[in-house]
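There is one chain below, alone, in structure tokens, taken in the form predicted on its own.
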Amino acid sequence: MIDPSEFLTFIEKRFQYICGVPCSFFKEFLAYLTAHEKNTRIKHIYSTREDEAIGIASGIAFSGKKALIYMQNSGLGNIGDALTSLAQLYKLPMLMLLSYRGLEIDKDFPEHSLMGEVNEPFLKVLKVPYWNLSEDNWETEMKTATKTMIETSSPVALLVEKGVLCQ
């Protein structure tokens, strides 16, 4: 598992806000993120909805600041429309992670099987750079993320397996 408060100082070097709808994977992360709120310059906005993140994270781009979100693999589906014609079209920078949940190790319910055979394929679809977030490579893939984020000034996003951000 990535240490939480290393993820942290990782992000606050390269974002002003994070926001999101909660996932299981990302538990350790949020739960250390949520104690340490007064003592960092991340800004936190809990968001009802996946596609309301987008928003969210587009106004923020607008503002000239970048924004990282987190949401479970399950809301990718609901993020069409807010991704396609606002984040997308106005080429709003966005990190975007992704809890991919329905592989072997997660089949616990059925529509995680569902959304997690067709992750990636989805994101190909709508022309979303990814990568898999990973344990031993994680600052790389992170770097490489918002390189690629703000060179083409558009979404990315970075899958995240159970493990990786809680135990």
Contents of the next structure:
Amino acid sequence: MIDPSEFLTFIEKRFQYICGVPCSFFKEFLAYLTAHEKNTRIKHIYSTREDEAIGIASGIAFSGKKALIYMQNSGLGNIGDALTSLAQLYKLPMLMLLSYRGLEIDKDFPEHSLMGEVNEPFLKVLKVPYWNLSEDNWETEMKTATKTMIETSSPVALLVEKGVLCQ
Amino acid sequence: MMKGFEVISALKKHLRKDDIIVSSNGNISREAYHVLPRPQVYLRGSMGLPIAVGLGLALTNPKKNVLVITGDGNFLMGLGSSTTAAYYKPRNLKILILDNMKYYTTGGQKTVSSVINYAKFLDSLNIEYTDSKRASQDQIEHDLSELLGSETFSVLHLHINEGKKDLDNIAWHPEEITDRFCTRLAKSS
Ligand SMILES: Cc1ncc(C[n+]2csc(CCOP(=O)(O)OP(=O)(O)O)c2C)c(N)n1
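The structure above corresponds to the form predicted on its own; please provide the structure of the form predicted in complex with the partner chain.
Shown next: the complete complex, the earlier chain at its head.
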């Protein structure tokens, strides 16, 4: 697992806000964030839906600030229009952490199987650039994703497998 | 009752120079673009998200008023974001619901808005609100001025008559909307 304190230190330098809907794959990181909400610069906004989180991040981006968004990949099914008719269309930068549910490890969770299968093609069809976030190389991957987000002024994604931001 | 574009026109004299407007997709954005000072955040799509966008803008611009103008169809599609906004209650966020009980833009099909008791619903969010049913023009003028002058997060729900002005489409591509709006914000902050 990535050390949550190192991860928080990294993101609070680059993002002023974090918002989203949780997945157990983010459990330890989100617990650490919540425990440190008072002394971190990044502001945490809870959301009722993933498309709402994209909407909030869009308002933040219209003000020249940046939001990191976290969601389960099932939430990808909720954000198509928020991406294509808002964040991508209006050129609003934001970084999405998507949990990668539905892989072999999730074989007891049939609700994630199909999204697990179509997750990457889905991102490709939506023209969202994406990378994997790994325990060993996360800083480089975060930097690459953030750089593309800024250069293209558009949403980008990182896929987060089990064990990377949770135990 | 007034028509939507009449209410939007009436807003003009209550707005301050730095006020930010977010308008929901369809007729409302078009009317906001043609009638009110430019540039603002005119949503062309993302139905259901105007309050979420307004919340993001309000949090990042604490010294400016952010007014979200939303149709009932948009409001209902993003009903959850009214609870999120009420949870954070940014004092500079104001929401104006123009309720014609219809998806007017797509041909006047009914929404399910008529089932809601807005006074009870908004009251349950523990926020400041006004529910103006079948209000006269004078009452609406008064309510708009209260909404924009309020020092707390507030919502004004107005029943309106259907009807629109024939207006050209918004001339700016969304990328141009972003550019112009960001330039305006950079100048005023
Ligand atoms: C996700 C999505 N579904 C449907 C539409 C089509 N659509 C455009 S405007 C609109 C009606 C919006 O209704 P409301 O917010 O009440 O505003 P009004 O048209 O009554 O002014 C609809 C259904 C859309 N743009 N996006």
